[in-house]
Amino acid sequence: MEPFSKGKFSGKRVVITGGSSGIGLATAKLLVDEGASVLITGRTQATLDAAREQLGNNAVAVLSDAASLTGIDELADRVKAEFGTIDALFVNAGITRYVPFESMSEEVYDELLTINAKGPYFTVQKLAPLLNAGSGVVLTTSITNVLGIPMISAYAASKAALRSMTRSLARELLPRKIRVNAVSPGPIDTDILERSMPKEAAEQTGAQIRQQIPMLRFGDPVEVAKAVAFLAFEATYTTGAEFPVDGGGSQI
């Protein structure tokens, strides 16, 4: 599939897991607007269909379970069929669960670590053979991997695992001239709070979070998308790094 528009990323082919909403969709839109062809994945058909409609003819939307190794194998086959090879991979699929440490169950712990850490690891493994020399891989970590924040201990652990993988995979993929970096968002203005808790609790939590961030606001998904595009294509002398987009939350 060749791009119809000319732009900064004209002719580039990109895969974005978790690309049907939030940061993933914002990144897909930025890349498509600049001429790239993008394949996005998601777990809900209706959300994928809506995203595909927004993105237009330069996008492919694929229903895919980021936690299933069979699903990841099927995704690799689909990517090969659609694009042959790719120039960037944004591993963004993930979930959040707000659970006090004392109440954490094995089921929720396993769900978080499977989707947020195991899935990304094998996504990179299965798609790496399709990455061209000079390609960039970007993993989504989180401000929580360096801060001790209540209610999200298992989530934070899964993101810390991704931070470690960023370094290890960067080293192992160097011989293939593939760079691996991470983008670390702070609180971003998506609907994740509303989807994770009742409305009143979400509003209260949002207000508290704003007060804790030095910039006193949530980030916009586009602000993260710009960082992802930079790491994927322009940071040609950078690998193994984590780029914070967090309003200073983990830095000052």
Ligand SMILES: NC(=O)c1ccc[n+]([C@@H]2O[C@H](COP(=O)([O-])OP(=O)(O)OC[C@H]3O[C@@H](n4cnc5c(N)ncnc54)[C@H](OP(=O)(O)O)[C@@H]3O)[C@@H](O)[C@H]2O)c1
The other form holds:
Amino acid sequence: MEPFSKGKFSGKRVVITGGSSGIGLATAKLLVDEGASVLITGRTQATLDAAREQLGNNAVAVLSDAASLTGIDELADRVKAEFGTIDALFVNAGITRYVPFESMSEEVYDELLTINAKGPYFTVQKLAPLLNAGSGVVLTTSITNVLGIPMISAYAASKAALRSMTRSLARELLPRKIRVNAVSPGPIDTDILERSMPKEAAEQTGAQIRQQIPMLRFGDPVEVAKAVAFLAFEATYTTGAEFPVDGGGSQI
Ligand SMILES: NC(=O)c1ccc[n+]([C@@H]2O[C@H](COP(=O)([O-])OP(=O)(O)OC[C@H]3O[C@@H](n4cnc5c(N)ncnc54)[C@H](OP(=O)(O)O)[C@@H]3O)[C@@H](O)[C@H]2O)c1
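Structure of the form predicted in complex with the ligand, given the form predicted on its own:
Then the entire complex follows, led off by the chain already shown.
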């Protein structure tokens, strides 16, 4: 993919849920660097403040829980107040929990499905009225929705639900000239393992994952950000699709 020219997204207004770290923050940075204004969300004020600092004046950081329907309603009000209408929506907030199937609890199952599938569904529903004709919605799915990987069965199911929603919402928003696509990351270096398990286990799991990916490495969040920008703004003849950014992990 060619690097984007300076100011390519000037004047564009973009909402990114889960924009305070990892893939969401890398996408916010890429878009701001190219002239867009972004509104990012997250659940942790300190992380949001740091991201806002890093992004500069073309970014607004809003504390908002993707698991709360009231929170999503309030987010829609805030977006309307800040931007009026928007040109792209990146529904990226999500969590991972590594739990063997045998010991999965109802609580963790519900947490995963609520944040990763229900929240995104209602985020699109509540923000759709603010999307301009010609705009793009991008949902973050995962390579896991087409693979059988141990320890993440409920997470994988939540992302498979999101992949399905991508098709249905693309169909329903088509009359308004809004495209809906998904970006499907493989393992991306966002410290997700380090934050999910003890250091030694994270190193061991990381090495195992690298061996299973044809490119034998983790992806960089920027590599996903480029795909998101493409799907949101440039893929004007593409809707209902899922674009893998996974070092070949789901494809070869
Ligand atoms: N990294 C990978 O290897 C990988 C692979 C495939 C798919 N993905 C997906 O990519 C997306 C981003 O993940 P990442 O790796 O960049 O992880 P990350 O660095 O942990 O970022 C997750 C973002 O989502 C936010 N978030 C989590 N729960 C939220 C909630 N209930 N309401 C609002 N915001 C919430 C986080 O904010 P707080 O920190 O404040 O909670 C953070 O901004 C997720 O959907 C993940 O499932 C990641």
